[in-house]
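Below you'll find only one chain, the form predicted on its own, shown as structure tokens.
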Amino acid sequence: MTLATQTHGTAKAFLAAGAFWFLAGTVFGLIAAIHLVAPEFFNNVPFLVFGRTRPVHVNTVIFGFTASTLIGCAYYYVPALLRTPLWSERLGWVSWFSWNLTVLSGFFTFPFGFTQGREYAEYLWIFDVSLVVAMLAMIVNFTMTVATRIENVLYVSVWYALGACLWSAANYPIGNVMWHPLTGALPGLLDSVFLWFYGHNLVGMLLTPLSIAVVYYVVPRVARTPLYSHTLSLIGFWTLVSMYAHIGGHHILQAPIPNWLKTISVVDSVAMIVPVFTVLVNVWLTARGHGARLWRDPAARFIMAGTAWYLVTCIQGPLQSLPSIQKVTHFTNWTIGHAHIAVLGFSGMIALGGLWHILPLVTGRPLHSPRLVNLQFALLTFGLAGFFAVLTAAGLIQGEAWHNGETVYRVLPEIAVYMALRAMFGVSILAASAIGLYVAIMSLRPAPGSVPATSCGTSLHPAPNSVPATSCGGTPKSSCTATVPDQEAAP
């Protein structure tokens, strides 16, 4: 069996890449944090100055760590829920190569000044093409897997995974202005409108649906109970689609964009309470009465923490979209703190939960060290909570001072201690990423004398109450028989 046709090979590759990019992206994040404490530290190293390391950090964490890990999870649970093998592992590897080529390019272009210079849209045009190719390959692969499925019902996680691929394949070329390959941008204010339409939808139409899909897959399995409500899954899915796409304009309320666009952006930002609370209520009621089981499971612990960060993120987000609050918080470290709990707290925690839940399923062996996974959880929770607290405090200091007419440079000494604390908490996050990579590598290593995994004829979804006493090609023996997936039907 070749690597390109190995069962679950694509899922393993994306999960391994996600664990690696988490460490690589965090290293550059710490370098950027050091600049804010000692700006002269890397003075004689041009490719390590803040303006060049920050894009590497941001894009690697979004596309490399979070998205790659969530996509790896999708490459497992989509076929599993459909009770059929992935349509094409070879096409899956095409998507893996194209996706990771784009992520890797950031390390060889951004530090040397080769960038399109737009938030979340820095990759050069040729690597934009590579990323879109990866998305199209995923769409074909998942769609054909749906078309050849054994399971008649499409479960909610499948809907979110397919939706994320379709929405992002349309959103990415628009946001990166790919029809202007020389600049990747439009002239004037219109470029900001396009950019923030894309920037917010990158989070809301790629990371958010993929994260929710993992939650809906893992929580019922660990709790050993069906998803609480089919109706709530319908409401959550369609309200996310209808409301999230329009909220990017709240990033440029101070710009002279049309008033109708400002109004829509703010109204839909506040209305995001509906899909968010719908999902959270559905998940938490599913988990009700099973808290001890979820807490003892290393993967579910990450998932439930991610839902808590989702709540915090989506309370803070609508509030800071209001003009009366934004005039104090915008362009400050408050916004940086918010971005970190959205990407690392919500999507990142859930991505790690999916990683630790699905790795044993694709390898047929338990995790190398659940204790190290628990240590990673502790370090990440400590680092992120501290990170969020100090950046929020620093942002409020900045915003209040600027709002009262103080100059920027006179505020810098007041937030210096917060920048030092930021770097300290960043070390904790860096340690967590290193532990995660080690556990992932050791869990993926073939055991001595092991037999390559097969899909037992079909890749079926394990029964919620099954006991994996023996394995049958990477899944518990009980999953080699027709069992009912533990989700309610999706739209």
Contents of the next structure:
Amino acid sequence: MTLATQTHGTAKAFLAAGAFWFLAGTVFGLIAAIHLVAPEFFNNVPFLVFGRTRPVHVNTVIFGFTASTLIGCAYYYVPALLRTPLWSERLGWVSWFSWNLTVLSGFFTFPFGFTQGREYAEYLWIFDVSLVVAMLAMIVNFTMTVATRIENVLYVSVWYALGACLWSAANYPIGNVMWHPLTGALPGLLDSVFLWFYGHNLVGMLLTPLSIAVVYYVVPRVARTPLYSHTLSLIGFWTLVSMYAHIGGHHILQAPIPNWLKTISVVDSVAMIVPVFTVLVNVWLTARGHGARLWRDPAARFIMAGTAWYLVTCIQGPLQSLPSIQKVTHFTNWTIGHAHIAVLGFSGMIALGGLWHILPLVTGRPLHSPRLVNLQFALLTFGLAGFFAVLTAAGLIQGEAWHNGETVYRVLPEIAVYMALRAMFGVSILAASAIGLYVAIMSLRPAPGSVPATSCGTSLHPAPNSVPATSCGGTPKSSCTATVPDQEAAP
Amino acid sequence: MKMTPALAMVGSLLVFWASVLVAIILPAITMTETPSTAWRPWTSAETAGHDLYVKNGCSYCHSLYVRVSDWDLGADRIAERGDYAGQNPAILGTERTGPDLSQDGGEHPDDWHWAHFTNPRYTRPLSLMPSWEFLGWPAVSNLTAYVQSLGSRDADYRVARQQRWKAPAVRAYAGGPDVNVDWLHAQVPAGWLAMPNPYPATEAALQRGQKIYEGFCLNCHGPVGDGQGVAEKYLSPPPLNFTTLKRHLAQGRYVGGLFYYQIMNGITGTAMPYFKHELESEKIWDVSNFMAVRFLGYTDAGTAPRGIEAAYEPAWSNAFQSLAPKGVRP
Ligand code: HEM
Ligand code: HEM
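Alongside the form predicted on its own that was just displayed, please also present the structure of the form predicted together with its partner chain.
Every chain and every other molecule in the complex is listed next, the one we just looked at coming first.
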């Protein structure tokens, strides 16, 4: 069994990469945050200048940390839920290489001034191609796994994983205007319509469905109970794709785009309450009565916290889509606060929950240290709650002051203290990411003197209809030792 | 409803592509790109500057459209769709860590931008913008050309005005301090010259004025008001050395109204910006008093003609008047 064909090899590789990019991307977040406190801290160091480090941060945490980790989870639960091995680990590795090549490219292009410059679409064309190759490889792999499945029923997590790949494989080339390799852009204002269709769907049609899929996978397993409602799952899925996909206009609501586009963006942003609440109700009613079990499980704790941040994000989201509110919040740190609770609080927390839940399943050994995972949770929650508070406060100060006629320059001193606090809370998040990487490495390291792990969570563990529950991950501390029934010998 | 692979995949693709049709294809077909009346094409230096703008992530801190509700830079021209015709890419931006730049052309003369790009704190002491000195020449010059083109024809009008006033300002400066000051004051409307600062220069007011001075003026006019701030070597004419004013107080006496007018209106053609967007009335009077007392040792605060006393005025007598510089008759 070589590396390229090892069972769960792709899943492990994506999870490991995700843990690594979390640290790497967050370091650049801190560099950017330091600039906003002390702009001459890295004065005239070209590759550390704010305009060049910020895209490294943003792209790495989105594509590298959250997306990689969530994809790693999908590489595990899709085959597991279909009770069949992944169709091709080799193809999985192809997707791993090309995906991570793109993420890596950010570190060697943006700091040196090579970028396409459009937010979230900065990667150079050749690396756009690489990312799309990865997505196509995932589509083929997952589709073929579905085609060769043993379990007849498709569990809701599988719908979301398939959907995320199919949607993003179209969304990414459209938003990156890949048919214009040199600029990756269209001339004129139309470009912004394309960009924000894409930017919005990057989080909405990639991170959101992949995150929800992990929630649907982990919560019933840890709670050891069937999913509350299949109907709610259906409503949540179909309303997500029908409402989320076309509301990107709310990012450029106050720009001179056509009014009808603004109208549908606002109306369906508010309608987003439907997919959000159906999912949350479904998950929380599943969890009802099992709170203690979920809370004591380090992985499920992340997941449940992620759903709470999802609620906050998606109360905030529709509100800030309303013109009367966005008039004040747009262009301010309020949006930065929203972005962090969304990408880190919702997607990131859930990705980490998935990571800690699935790592024991793919290695066959308990996590290196559930206590460190709990520490990571505490540090992240502290840092993120702080972020949310100070960025929202700073945003309101900026927005109200501008609205009142003060210039941007005048308001800079007013937000200085919040920028400093943000950097401080950032240290807490950075520590959390370092701890996470350490635990991930230690958990993935081949145990000294043991045979390669195949004992737990093999591809054929039971996944009955809406209960992907095994005893794995259900015990306190998520120590998924050799307690999984239906163990299968190494292939 | 049972989710079969076909339903999940084909169905979700259909719904997604319906959204693409509405939100992407429809706008692509219907959004017209007729250039607005202000629009004009870019020169090659401006295109190069725009390229630098894109590559260096200026767009993460600056937006490129003005909204109806804005007050700051460019608020006199709301963005129109046709302003962006042919711009590739037109990055609108989502953050305003710095001000909107879509109408920045002609707000300042080129030398202000050179100092500012070298180190933004030279002209704006509290700025959070990175220094772009490392980009070197001609990058800074191209960036300046680009920024000066923002606003297109409207910007061209403003840039031409900067250039029109630059020549006499430079000539006056070359004529020596006295000629320069005489020229400067000759441009100030008479009503302002004859107006003393109506507000008392109390200790608290002077401290407020100092805060404004340090946040807005310091690195040009310098800590002691001698015009030797760090920005000085980039600017032509250089920032005014206020100590030379001692010999030239307007009409031998007044300084408050003169300062107020110059600070509010700026001196077009020179790096001296206008502060009417940034500083409200009280702040301008306070900083005027501060500069007068600290750099000239004299203020006309509270002297006649002064009208009805302001309700809040404390009992205050002008001890700085007797310190009037030589040649000034109080
Ligand atoms: C109910 C759902 C949501 C709605 C209606 C919504 C709405 C919005 C709006 C209106 C903005 C633009 C704010 C502005 O620029 O003034 C925004 C920004 C953003 N949202 Fe959401 N949001 C939702 C959920 C999410 C989720 C689930 C994520 C991530 C997983 C997310 C990530 C972001 C990010 C990263 C930005 C910043 C974009 C930028 O300006 O760079 N949002 N959202
Ligand atoms: C050390 C911790 C972190 C710090 C100090 C930090 C700081 C920053 C800063 C300074 C910005 C630019 C804001 C601006 O333009 O004004 C930013 C943007 C962003 N960060 Fe972070 N960040 C951290 C961690 C994270 C993590 C872990 C994630 C996601 C998992 C994340 C997601 C984002 C996103 C999506 C944006 C773009 C926001 C937007 O454009 O609206 N950050 N961050």
